[in-house]
Structure formats: C-alpha cells, structure tokens
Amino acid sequence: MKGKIPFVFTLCTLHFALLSSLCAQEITPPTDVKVFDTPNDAGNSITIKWKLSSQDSLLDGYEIHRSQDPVGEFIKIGWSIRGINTYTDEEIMYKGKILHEVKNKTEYYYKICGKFDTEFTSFSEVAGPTISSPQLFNKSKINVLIGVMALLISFLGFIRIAKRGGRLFIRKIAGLEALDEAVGRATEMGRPVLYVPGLSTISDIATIASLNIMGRVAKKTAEYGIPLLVPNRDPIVLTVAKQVVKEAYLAVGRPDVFKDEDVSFISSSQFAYAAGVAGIMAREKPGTNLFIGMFWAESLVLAETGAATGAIQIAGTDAMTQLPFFVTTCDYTIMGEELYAASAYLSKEPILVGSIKAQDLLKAIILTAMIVGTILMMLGSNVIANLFKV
C-alpha cells in the first residue's frame, strides 16, 4: 500500500502540470476540416475528415457536432478518439426506429472539437454545407460488373453452340454412367431399386438435384416393370417425389405400373428415418440402392446395411463428411459438383449442357488467376490480387 502513494502522487502531480500547460495556452483546434458524400453507397451517409490538431498525443480525442444552419446550434453527433482523423455520419436504425437521421438531400454543416478532460476544447472552424444523396453504381466494384458481364456472356454464348448442335465435351461421371446398369441388374434379379432422396429439405440444392436424377431412374424402372421404392422424411418432398415418378411413368407410357405406397413417408426424425431404410432393405431385398441427396451421420448406417444385403449401390452428395463413408461403402460415388452437372449429364439439354460449361470456363479462368496473381505477387507485384477486391 505504501509503495503505491507516490505512483498516485505522480500521476496526480503530472496530470496537474498537464492542466497548467493547457491553461497557459489554448487547445490547438484541427483544422482543414472537409465534409462530402460517402462515395459508392445508397445514401443516407456524409464522411467527415480533418487535420489532427497540434496536441493530438495530449487530447482524449475528438466531437463531431453538426447542424443544418452555419450559425445555429450545433449537436454533438459521434465521437473519435485521438489519432483518427476520419468520421462517417451516418443513418442508424433498430428494429425498424431510426435512432441517427441524416436525410438526403439536406443540407449539413459540420464542426469537430478538440476535447481534453471535460473543460478544455476547442472548436474548428465550420464545414459546408454538404449533401447526402445515393448512387446509381459503386464504382469500386466495377469488377464485379465486368465478372458476371464475362459469366453471362460465357453462357449465352455455349447455350447457343450446344442449340446448334455443337458437341460441348462433358467428361464422363462412372456414377451416372452406371445408372442404367444398376437398374438392369435389378431387373435381371427380379428385385425393387431402391432411391433415397436424402434427409434434407426441398429447399436444399442437393434434393432438387435428386429428384432430377430420380426422374431418370424412374423412366428406366417403369420401361423395366419394376418397382422404384422411395421412402422420404419430408412431406414437401414426399410431395414432389411422387409427382416426378407420376410423370416419368407417363412419359414412357406406364403409367398402370404407379404404385402410390412405393413413394412413401418414414418419419421425420433422423434415426428412426435410417431405422425404417434399413428395415425396407431387409425385408424387400433391393437389388440397387441409391443414396443420393444430402446425408448426415445416418448415411454410415443406411451404407452398411445396403452392402449387407449384397445389392449394387451407388451415392452421390455434397456432404463432404459423408464422401468416406459412401466411398467405403458403394461401387459408385458422386461427389460434390458432379451431383449438380447431373441433369446437364443425362438429359443433355442445350441450356442445362451450356451453363455448365460455362461454369467451367469461369472456373479455369479464376484458377489460372489465382496460379498468375500468386507468382506475381512472390515477385511484388498485386496486379491481378487487387482485380479480385470487393
């Protein structure tokens, strides 16, 4: 405790010939004060930048106080601390209340005031008017503009081949490949396919993918005659999954071979959803499994017992995690984007095949960009780093 009495001594002793120092000269004010319109945004914003003050390292820091008449009074509106010479006035909402108005159009005034302690200050001088008002582009995304310009002229461009009747080479997925084998070794055994459309909702981009291939194989088990069994976990895709094998079997003229109980509902609930999988595949003896959606810790389960049972299995998901055990698991996997390139990959409608090869191209692009900008940057150049700013 003892030691401690001249520290305070100290601080008090030299916080007082601070105030001595600031009592016998006055605060220098910052000066060169300039207000304008945030660049690039949507309005509703002034930024504020002015020349630190001589005894910046002495100040707590800096007001900003503003107005809309020069000689009216002004309000204190931010605050900046010592060593930042940049404020953004701008419109602050909560839960739907705006809580800090700046309205564009209206003229502002501006000044920014020196503070230490609480009884020294010093104000610049006023600054403005200035106005706030939005913008039609941001300018420093122009990149951006000039990416997806480049993306969309890519795409109409192989739409257009591949309506022509170009070949767009797209390379060979074994999964899709195998699909109708799958479904004639089935048929060969005299056994149901099974399909699983994953556990996730409609909303998931890995469903709608399934549901396109599943429109597929439903084609080929209905020219086949025999059963496509398709148990699901949501009713939404219960929903859909039984319209898209309505319509398959129609497309090819059998629509007799429908059963409305093939498509079915399991439950909602993640493992009692594999439980009941796994029960379907013990007891009705699939001769082809299909695993494709998205999956979580259940799809070990539902693997394990598919390849119990001695039936041809093929996966395909965007669940990286769940890629090993499908792997292990299956003849055939799908990974990861060859899921999406499936329906350009069995339909080969011109459209479908275009924007994938566009997607490709835009792909090359950017690794090369990112193989070119790494060595230029090794070399000291960011040349290429600096077009990818957003």
Second form
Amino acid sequence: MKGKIPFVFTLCTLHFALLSSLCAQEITPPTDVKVFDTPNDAGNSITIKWKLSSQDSLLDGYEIHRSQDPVGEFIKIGWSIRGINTYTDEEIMYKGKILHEVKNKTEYYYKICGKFDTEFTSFSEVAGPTISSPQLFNKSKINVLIGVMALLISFLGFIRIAKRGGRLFIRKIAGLEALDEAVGRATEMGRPVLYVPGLSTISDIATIASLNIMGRVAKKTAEYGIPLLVPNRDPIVLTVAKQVVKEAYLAVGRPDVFKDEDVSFISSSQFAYAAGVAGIMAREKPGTNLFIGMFWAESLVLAETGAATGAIQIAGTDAMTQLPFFVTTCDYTIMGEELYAASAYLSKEPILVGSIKAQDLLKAIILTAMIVGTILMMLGSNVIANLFKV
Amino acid sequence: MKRTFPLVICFGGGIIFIIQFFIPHPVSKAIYDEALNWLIIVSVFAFAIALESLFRVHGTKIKRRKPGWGFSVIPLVACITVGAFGIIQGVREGTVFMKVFHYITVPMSATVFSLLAFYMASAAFRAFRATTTRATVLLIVAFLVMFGRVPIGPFVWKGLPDIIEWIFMYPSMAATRGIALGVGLGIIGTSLKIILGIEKGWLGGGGK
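Return the structure block for the form predicted together with the partner chain; the form predicted alone was the one displayed.
Below is the entire complex, every chain and molecule, led by the chain shown above.
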C-alpha cells in the first residue's frame, strides 16, 4: 500500500504535465475535408468526410461549421466524437417545424476543428462549395432490381415451358395433400371446419397466401355442404375473407349454404382474439382446424386448444418462431415457402406451377452464390458478398 | 368487370410502388405517404364493417336464444358502454375508457398469455415422447438446450454451454436461414404473381 501511493501520485503528475504541454502546443487539425451531396437520397442532405487529426486519441471530438460564403461567418452545425470521420448535415424536423435546414440547390461551405476540453485546434481548410439535390434512382438498390428482373424473366420462361406442355415436377407437400382429407373428415363427423387466416393485416403476403388457400377450402366445404367458420382479427381481412368464401360458394353453385355470420370479426386485440377462437373450438367442436397465415405468441393457445378438442389440425405459417409450436401440436405443418407454393400445388395450373419452378431456379442461383461466396471470403475476396449488399 | 377492375388496380398500384421503391425523390416519398394515409382511412371504414359483423353474430345468437347466448351479451354491452365513455370523456389517462383498458383489458390479455406456460408443458409432453428417431433426436436436443440454459447445467459439466452455443450457431441457424431464404423468395414470387395477375385466388372463387 505504501509503495502504491507515490506511484499513483507520480502518474497523476505526469498526466497533468502532459495535458499542460498539449494545451500549450498546437494539436494538428483534421485535414483533407471532402463534402458531397449524400448519394441515393431525397435531397436536403450533405455528407462531410475528413482525415482524422494525427492526435485524434487526445481529442474529445470534432466540430463541424457551415457557411454559405467561403470568407463569411461559419456557424457550428454539428459534432462528431473522436475516431469518427464522417458527418451527415441533414434537415432536422421537430413537431412539424424545421430546426435545422439544408436547402437543395444552395451552395454550402464547411470547415472542421478538433475540440479538447475547452480548447480547439485550428480549423481545417474550407471545403466546398457543394449543393444538395434529390436523386431519381437509388443506385444502392440496383442489385435488388437485377434480382427482381431475374425472377420475372425466369417466371416468363417457365410459364412458357408449362404452357407448351412441359412437365414440371413439384415435390409432395404432406400438409397440402392432407387438406382434402381433413375437410372430408369433418364432413364425415358432421362438424364444421374452422379456418383461421392468421392475425396479420392484408398487407402481409402470408395473409394473402392464406386467402388463396381459403378459397379452395371454401369450395370443398361448399361441395360437401358443411359450415366453414372463419374468425377474423383484422377488419380488412374480414371483408376480403367474406368475399373469397362467398365467391367460392357461388362458384360451385351452392350460395344457399353460405352464412354471413360464419365469417366473423372477433377482436383486434391479440389475446382477446385467441380466447374468442379457443371458445369457438370448445363450443362448436370443429372436425378440422386450419391455422394458415401469420401467427405470433397466440399460436400455441390456438393449436393446443384445438388438439384438446380432438380435431385434425393443419397449420401453415412463415413465422419461424411459431413453427416449432405448430409442428408439435398439429397433424401437418406447411412450413415457410410451402405456404406460398400452396395455390400452385393445389390448382396444378401450369402458369402457377411454372412460377414455383422460377423461384426454385433463383434459389439454386442464390445457394450457388452462397457456396462460391463463402469459398472466396475464405480466400480473402468479398466480391460475391458485396453483390448482395443493399 | 367485377374481376378485371381489381386486377387493373392491383397491376397499376403494384407497378407504381415497385418503381417507387427505387426512387428516393421527395415526390416518390410523398406518393408512398399518401398511399399509407389512404390505407389508414380505409382501415377506419373497415372497422365499421367489423362492428356490424360483431353485432350481427352476437345479436343473432341472443335473438334466437342459441346455447350460451348469455355470453354474447357481454361483448355487446362492453362494446357499447366502453365505446360511449370513450366518445364522451375521450381516451386521456384517468377516464373510464383508460381505466377499463388498464384494469380489465390488460390483465385479461396477460392471463391468456400466461396460459402459454401450461400449453407449452402439455405440448412438450406430446412432442418429447421418443416414439420415432426424429422425436428422439428432438428430445435429446431439447433436453441438452434446456439443461444447459439453467445454472445447474454448467455446474454439472462446464462444456455444456459450448455445445448449446454450437447447436444454436450451426444446425439451428442453418435451418432458420434455409427457411428464411425460401420465405423471402416466396414473398417476392407471390407479390409478383399477384401484381401480374397470375395469382387470382384472393379475388375469391378459389381459382380454377
């Protein structure tokens, strides 16, 4: 302990001596300041980059100053901590009011200084002028555009093959194969079929995929003359689901079997909806429960209640966190992409089957890119990895 | 016309918003924001349809004295009274509407959520019966993960957390990414099919 006190004291003395000497001498300012219009944006933004001070570790950070006149008064507009050499000067809004403005098509000049405690380094050279402007195309998304175009071309190619009568193989999907059997079982038992189209909104593609399957299930229930119960959480999904079921009943010539109250609204609250559907399962005892769409924590509440009533259950979702619950509680589970392949699989329409093959082709390309990219990365090249950056 | 008109709207809207995705210009953003506002307005009107459905379903049950009709009285009375308080007093803190939300809605939701613990136990019991090879693998992995995640696991064997980490980082992550890749392509593919009018199931009728 005795030896430690003089050591700490010496260290403090040295530290203060170093600080005093730094204040006394000039710390080199940041250099090589570059300003440019922020790329791929909606305008009102300028990016400033600089080379850090050679004594960066001794600074607290950097102050960014701006002016519209290179020899006029510069005003501090921002702050960046040490080690960071980029700052984006952009418009700041608060409650509809502009707190800081960056005008498009206006020339701006910038200079930067380092800050240490209450001291400042000298300013860097003035950089500019530069102007901000909105862009018409986001170049950083060009790889996405190429990907979508590739899928589109592949779509058209396979649809053409399918139309010419070419045989396109789709592997067996047990969950979809079992759909007819499940509806048939409910018919034999004289019980209704319960169809839960997920809890998400219509803007979720999983919900739309679910509605596609619902149309086909509704056709079957209409043919067999059994009720199809569709409880909904979202009002827009309710409207679309009602129309889908009604049209399906009309298509098989059984509009008389359709009951408006069978496609109903339960609640927009997640667990109130889960409790409501569990109540329907307990009271109506459906012979078949179909949970197809987007689900969250309520998935297990629904599927376990259904399992307890002894119904045959088929689930389909792309929610990866809910898949284990459905796998353990349902007889069949339609996993991830199988949900999106359902309409093609069930209808066997060449155009739809062709689109599935197009997806498979793109998947094969991505998998190849992943394998090649991994090998190249191990060899120190990021060429493939950079192609997929957005 | 009944099918063509929605398809034309869908194609037009889809193409506009695909192009919008690649244009960062403020005009493009304004179009997107406007579309979102429309969506909110449509949602509000759709709620009226939802309410109509709620009243029709429960009203019919009460009218026809169907079994359990008494339960149908509760949502209707709750909807009318809480809705009326919300309109009269507003939805500020301290109002009846907010008190109902804090002291009835939230605890009831929490109750249903907490039921998950029991459902998980019963689902696990069914899943972990080692009847097949796959179920046995699931049982062993689940046991290892659960045992390794509680303090006693590393206490029994220090190497257990590393095995758990390996399971999460490699086999589990590989499967998750495989599913995610398929889902991503499925979403893009389905969206394109809907926009191009190849997929028409959402219009009703159940397709061909």
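Residue numbers count along the first chain shown, from 1. These numbers were taken from a predicted model, which means no experiment stands behind them. Only the largest set of C-alpha atoms that superpose within 1.5 Å between the two forms is called the rigid core.
A displacement of 2 angstroms or greater separates the C-alpha positions of residue 102 between these two forms, with the rigid core held in common.
After superposing the rigid core, the Cα of residue 184 is displaced by less than 2 Å between these two forms. After superposition on the rigid core, displacement of the C-alpha of residue 203 between these two forms stays below 2 Å.
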